[in-house]
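This document opens with one chain alone, in structure tokens, the form predicted on its own.
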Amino acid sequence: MASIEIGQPLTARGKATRARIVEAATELVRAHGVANTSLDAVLAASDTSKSQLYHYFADKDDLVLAVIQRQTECVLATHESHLRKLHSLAGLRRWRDAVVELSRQTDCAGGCPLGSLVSELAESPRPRELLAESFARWEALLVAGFRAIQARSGTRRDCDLTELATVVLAALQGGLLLAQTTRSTRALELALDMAIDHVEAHLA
């Protein structure tokens, strides 16, 4: 994914500072979502004068980019630990596990934090651009995880791994969608264990 930035910052605190402004600008959107996060809150939120926030930012869109760039790697951090080290098709009920565990912790508010922001900003050309390339790494992860799996069962069946990695992002985003909405996991696991399934009548 391309840098954005636009004062590259040169020194430790100049870096620092920077991270503290998308930090607080990324707390505030999920709070509060894009439409509703002022510069001025961000502002507050991050002890930073205008100064600073403009030497390394053109402008709010220019921000929310950062804050896209920001929660992309918060979500795959997120995923990684299990999608990493995925061989069997064990290891993706056991990541099921944990995604409908994570939402249920939450109270199954807040969403997925990269499905939220596409619900704002995916008529925008350059954002939901971020967030295609943000899915795309995330479907790399399924698809690394599928082949894992078939070199490990020594399968070799034809299929698309990259559309099996659609069909449980699909689900997943779907049924985070249905579980903030109603406040219960139910539709969450019911997706994911639809998905799962049709992945193991593929790869099994």
Second form
Number of protein chains: 2
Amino acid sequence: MASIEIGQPLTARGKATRARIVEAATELVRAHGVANTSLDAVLAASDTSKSQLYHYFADKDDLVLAVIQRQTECVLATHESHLRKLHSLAGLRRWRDAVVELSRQTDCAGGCPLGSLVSELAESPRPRELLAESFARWEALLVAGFRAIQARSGTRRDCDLTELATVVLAALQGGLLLAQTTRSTRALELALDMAIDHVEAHLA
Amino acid sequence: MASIEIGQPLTARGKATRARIVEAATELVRAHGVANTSLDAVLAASDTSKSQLYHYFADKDDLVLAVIQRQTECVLATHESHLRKLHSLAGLRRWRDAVVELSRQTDCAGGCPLGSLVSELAESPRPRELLAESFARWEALLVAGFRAIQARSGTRRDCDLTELATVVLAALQGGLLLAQTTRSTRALELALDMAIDHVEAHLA
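Same protein, different condition: the form predicted on its own was shown, now please give the form predicted together with another copy of the chain.
Full assembly next; the chain just shown is listed first.
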């Protein structure tokens, strides 16, 4: 439950302070995980006071929900920039290359910023729901891309685009998890290639 | 670094005490994660003293390595019981059904007992190496199964069985992660079906 009452709009300064807290918390959670991120560390990193933090967030759980939302916007913005221009399978393979390159640039550290939150948060109802919504939005981006590919190619084969999006996302998540563990993008490349071949077989 | 010197064998009673500590720690880590599992909680759950624990483990990091090893043995034993009898694609689909059923029985809670350790532990070198070894052993079980399928069918198509195992494991991990988040086995089913179709296309 948010500590700010509904209907009480934030001032520009209030918004900036809240955003600074969320940004600091998101970076700390990304680096150390939720359990290893204390509110004191968030206060220090965002240069805010405890009373400021409790003005915007009821407690750590409430702040964690904002972290999930912030991380979701970041991840989806990255993928949307590639997927919204999609109109061919070649474009889908360029998205695959971009995902692999992003992982390579960080030596596969940290895995997926959203997927890596699942093991720590998915046993609590509200964080789990938020993460499920995030993945559903991610799938919707893929579905829109698949539709654009179909529209451009003029084919309209009868297939469930949401199911195709689910398997692409599963391959991406599993590939990133194995890449993080092995410190090699190989598993990610192979998993995404399999998934895109699967999409091609069903769309084309 | 283990606190027990190399070459100093444990007595039967020592082995039992050590196993009790590892078992309790494994259950606590499975339920609450590594960061949320204190050594005090492990002592209470295993009914051992601090001096006993430090006789067998240098510190929490050392105990966590034993937890990874214990969880690896459990997970691989489950999969080996299905995969060692493998000699057909129908058998591989029965393994898929067993994996899905296992997930359904727990309402998809907790995800993969090994995969869920990755986000918390894969940024530390030694745990990451151990987890990579665990996944490599898991892949080796799949490769042995694929070889048995090839041997029985008499085909020997030129394909990289380790790469096939990697994509099956990626599909399994990604499918379990999405299943845990959505509390539905659907993503797991779809991901494994895609992976087994991929295996079939390359093996058959």
